[in-house]
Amino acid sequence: MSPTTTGTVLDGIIAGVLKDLHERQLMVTSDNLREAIELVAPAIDPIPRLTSPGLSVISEVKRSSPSKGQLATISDPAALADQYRAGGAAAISVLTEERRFQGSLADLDAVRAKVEIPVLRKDFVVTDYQVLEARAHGADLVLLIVAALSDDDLRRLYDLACELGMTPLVEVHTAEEARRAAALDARVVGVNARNLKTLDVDRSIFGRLLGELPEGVVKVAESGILRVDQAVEAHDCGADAVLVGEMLVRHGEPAQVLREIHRATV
């Protein structure tokens, strides 16, 4: 973990992780994880779908988060997450920490189950165990924070997710943070208006980071997209797709805002 994150929101975050990861570690080990990964269908790569024509939308199963308290009771992770993959989601992200966002592994490992379309297990990811976890438990994609890893950090991890046939979706909130970023050559870089740091949350960062990416790099802009016009005002600026949850797991149909996104996008 980077000494920057020390006494903010982020190393409280992380220092909850740490701990309840240690309990899983006494369970099942690093061993156990490969033996399982032996046994999982290959990833799928979300590149074709992210980059489709419009707006593509990672949508979230997201129950509660630091800055809003509880979203949504969610009892059926998978059916919510059928949902999405009806109104044309180009994936499905999946909050694994418990402490903060109430998520689970069961509720990747349901996601998973559930549907065919390329899965992104989201949570603090800062160790190799979490990144095998996360290619044991089905996910394609995994989240690297570039706040809450040291340079060396988030190489090995990018490069473990990448051997074993995830694609990392690199999150960055500064100009310093995107170089980091490049200079891994990242394929998918998500932009996140929220700073983890204090949980403010500043839209104008997607003008002012996705253009400033490499080309060829997959862009997502991430957090405090709350409407439709959010969503294509982010992708005037440059972005692939979107990383949604708030607004979808709080609306009645969200298959019905995920067309919308798409009719406004194409």
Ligand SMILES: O=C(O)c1ccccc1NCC(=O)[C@H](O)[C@H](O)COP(=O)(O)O
Contents of the next structure:
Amino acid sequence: MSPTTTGTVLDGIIAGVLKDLHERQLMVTSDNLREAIELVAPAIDPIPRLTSPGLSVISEVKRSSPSKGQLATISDPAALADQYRAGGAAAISVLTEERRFQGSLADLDAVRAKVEIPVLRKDFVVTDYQVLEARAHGADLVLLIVAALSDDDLRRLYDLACELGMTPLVEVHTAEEARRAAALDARVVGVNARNLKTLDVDRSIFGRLLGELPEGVVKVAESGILRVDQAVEAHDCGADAVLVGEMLVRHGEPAQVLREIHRATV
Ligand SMILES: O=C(O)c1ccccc1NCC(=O)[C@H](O)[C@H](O)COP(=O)(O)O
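Can you switch from the form predicted alone and show the form predicted in complex with this ligand instead?
Up next: the whole complex, starting with the chain shown before.
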């Protein structure tokens, strides 16, 4: 497997991810993961929640990031996820990448054990093993970043996730990537406002790529939403859902923010 990467930031992140992955594979085999998958509850279909009235919010457990550094001390990710649930989050996104985001599979386990709403494994998934891991740790959705994958890998990982009952969130940032997502027949597509080459954020990209997304696909505006009015703007522009990290983890009362977004868009 040789992931196709398009920028130095993404290259660097994936290089670290592959090193950590190698360590885990020495301890837990793919067969072990397949055995574990037999024992976990079936994946939840997130689409009803992502398309319910008003703007749905995929609420992220995010400690740190390459663009902003440390964002929040999250000692109890399950408690944070529960606040999100109480505020009406459609799903919880859990960053599991360790080096740059200070996430972990333990965070995913803790959140999964706490909430009964859909959970996204948010990572840089480039191998079958990581898709198996996501399901074995109870994820309902898995992120596939088009810029990080060749067409063959994207198709194979997409099909594997679906075969395991999960819903891939297929992330794009350019018109060409949007066309590649459309060719997959992806049911849920995220338009990332953050350029993973430069880390620049441009929220207008969502509106510009809208015409490239197939009718009927669940449209998620990702990244850079730092105020409620920016979430409302994404809704007005046609987003079914937003994926929000920083605004929620920096706010003392994230459930209030989620309720405000719901009130403003329902
Ligand atoms: O957040 C970053 O700096 C980042 C850098 C490189 C690759 C991915 C990155 N973030 C992952 C995400 O997709 C965001 O955590 C997510 O969309 C939420 O973004 P935000 O609301 O801006 O925290």
